[in-house]
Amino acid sequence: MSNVWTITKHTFREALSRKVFVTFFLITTFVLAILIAAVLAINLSNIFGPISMKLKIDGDFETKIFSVLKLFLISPLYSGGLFLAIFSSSSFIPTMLEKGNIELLLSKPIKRGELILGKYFGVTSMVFVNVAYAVLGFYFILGLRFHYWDVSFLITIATITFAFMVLYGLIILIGILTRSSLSAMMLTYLIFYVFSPLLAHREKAFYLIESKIIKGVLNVLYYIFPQTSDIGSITSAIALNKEIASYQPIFVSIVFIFLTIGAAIFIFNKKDY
């Protein structure tokens, strides 16, 4: 485990030079000063009152308001940062792969399996300080600004870093069998922007499907795929203090993050470099 814990240092200090990464720190900052300045000029009752009336949030009006902000605060943060996350780490196993990098890498005593937890852990303990930084942010402007401490708002920090997690076991894995970040980037936008979705909502699509054959294939497809749709749902009902209606993608998706890893472990111990 030592040399996992080295391995997830080291990548987490490259992390850091990934410009990347820094532009999603710097992005979050310009975000969180603009809430500032709007929380501080604006009349926030005379905008959300309407919204939250419609949302039929339950309580006092500031907590309306609160609840209302969290949602459309949240909720980009989870497409927009999980898209810059994506992308800023497609390309650590591609890159691990060069040649001359890999020969380096293994002529060290190092198990192949520490080196793919090694980086696992380090760039999702990036992409954790990177989200926990926003939401806490949030937190706390709009905390102090309608007085209102809704700790279970910070859940919402393990969710979204949990759905990234489900993804980037996906993302090593696609790099380890093509070397390619761009196909791993690609793919997994597909999978997150397209797929997840689609099949997260496949009873709407069962009104116009006949076949038993599809619906059969469709709902196959909805638990070998990564639930992040329903993920997303997850965070968004954190975030308005709703029920969660299923714990089942938390669970499906942890399934999820050990078979794509163990099959990069698998892949990645039998090849050749």
Given for the second form:
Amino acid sequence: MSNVWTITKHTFREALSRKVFVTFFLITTFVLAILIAAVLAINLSNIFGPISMKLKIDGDFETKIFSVLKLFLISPLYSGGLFLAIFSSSSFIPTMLEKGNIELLLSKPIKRGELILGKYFGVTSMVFVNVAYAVLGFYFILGLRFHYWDVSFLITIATITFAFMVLYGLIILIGILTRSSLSAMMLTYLIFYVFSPLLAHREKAFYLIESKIIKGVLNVLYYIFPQTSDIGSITSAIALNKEIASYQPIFVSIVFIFLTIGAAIFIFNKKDY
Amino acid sequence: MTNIIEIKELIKVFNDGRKNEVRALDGVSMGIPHGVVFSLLGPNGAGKTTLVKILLGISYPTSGSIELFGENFRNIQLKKRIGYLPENHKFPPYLTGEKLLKYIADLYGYRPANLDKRIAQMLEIVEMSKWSKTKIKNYSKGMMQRLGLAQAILHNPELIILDEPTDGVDPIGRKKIRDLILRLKAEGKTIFVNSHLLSEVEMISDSIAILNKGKVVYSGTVDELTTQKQIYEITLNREFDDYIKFKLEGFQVVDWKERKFRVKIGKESELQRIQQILQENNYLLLGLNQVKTSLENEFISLIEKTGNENE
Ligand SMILES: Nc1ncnc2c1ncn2[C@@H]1O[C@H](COP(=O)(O)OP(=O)(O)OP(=O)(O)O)[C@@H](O)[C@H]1O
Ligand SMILES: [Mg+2]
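Right, the form predicted alone is done, so what does the form predicted together with the partner chain look like?
After this comes the whole thing, all chains and molecules, with the earlier chain placed first.
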């Protein structure tokens, strides 16, 4: 276990040395700064005050405004933040496998599985820190400025990071198989932005499709592909303080992580370098 | 005492059964005793790096058996007792020399109380103290190589495997590396060097093996290879005449040169007979030497004899 920790620690440091994560940080900081400027300029109570007085709208309307605001912040973080995260993390495994690097690592008393796990935890913890920074930033801005403290909003840190954890299992597997960060990145984008959303909404297309076989295939694909779109929906539901429709995507995704990481370790163990 | 490395019938086939199949090692057997400097020589593509990578678990053998320290080499804990300088290594460019050594110590699980001091010492030994706080991306090739040596000996390993340690290093740096290797040997370490720099190997190795196309074509000492037992060079006090040439016609004289000649000897009695003939004809024997050729000559002739991959 201490070997995994060693690799995690050094992967985290490697991530810090990469410009992309720093960029991620800077973009987040920039967005937070703009947000701060905006909330300082707009005095929400000036808006709410007269309205609620005149129309006698209770706190419910206010809550709705905040919900929309939270969604407005969290959606770009989910799709844009994960875009950056995939972009910056897809090269870790190919870099590790480069001639001259891999020999050094494999000559050490560390199991190959421990190397993979260390990379996995190192990169995901970096993404976690980035996401937490952004969400906590939003949380404190809303709280300090408007006295709107919604602790459940912080759960989105976990769900967004979890979505990345699902994708990163896949990125590691493709990285081990192809040694190419470009293919890992492209395939993951394709799944994240195209397949997963399409498959998540497959039922809307079902009334157009006659064939039971095609429906069945789509259903199977839905369970095979990482359900990041559904995790996105769960994240939105949390931001909107809505009921979460189903926890099933979480469980399926956990299985997905185990399968991809397991396969990556299995294949890595067999390879010559 | 058992050998520190014992390899039996090692075969490595890359891409087995496919079109691009490569038989990198073809039945290699060798034993390396404790406390020696052993050099593995061979032309490019002979299989030297492949052999070392298999010892370290970086590649897997197709068949054969390997023992390290008298144990099955698959025991991952054995790697703690081995230091390794990979060929064409790339260290994380964002680390400084000092941080790299900390990282390596971490990877080995090497945590002595005085680690910082040990790191400083290692950097001192390879003369990198001045650069310890400089990022590796700013290092020259020679500096990289010196740092590579430091990381290979940091955790005080018993067996040190160096793949082309003087690659890209200038002559002074090379001399220093040779001195370091000899110093490590004096400390009782076993050093395994992969090289094609024959003149260097000649200076430091206790024993060598020459690999060609995945097969061991020679193993033994440098001396045994370069000292050709059967050729002697004889120096006389004056130039020889035709009569003595005639007298020595029954022998395999290979080279006449003013007052010297070389002769191939089958039995020692032949040498006595030659001495006798020379004496009878009033020649004085000033010198009688076994002929030594250079390692390079022998290497080239061995590789040519066994077929050169690169041609
Ligand atoms: N991972 C690999 N996949 C396929 N072939 C390989 C692999 N590694 C090495 N080879 C082949 O095995 C043979 C031996 O290579 P190796 O690197 O061991 O040679 P070497 O003796 O170290 O050469 P050099 O002096 O150039 O370093 C070469 O033909 C090489 O192409
Ligand atoms: Mg080599």
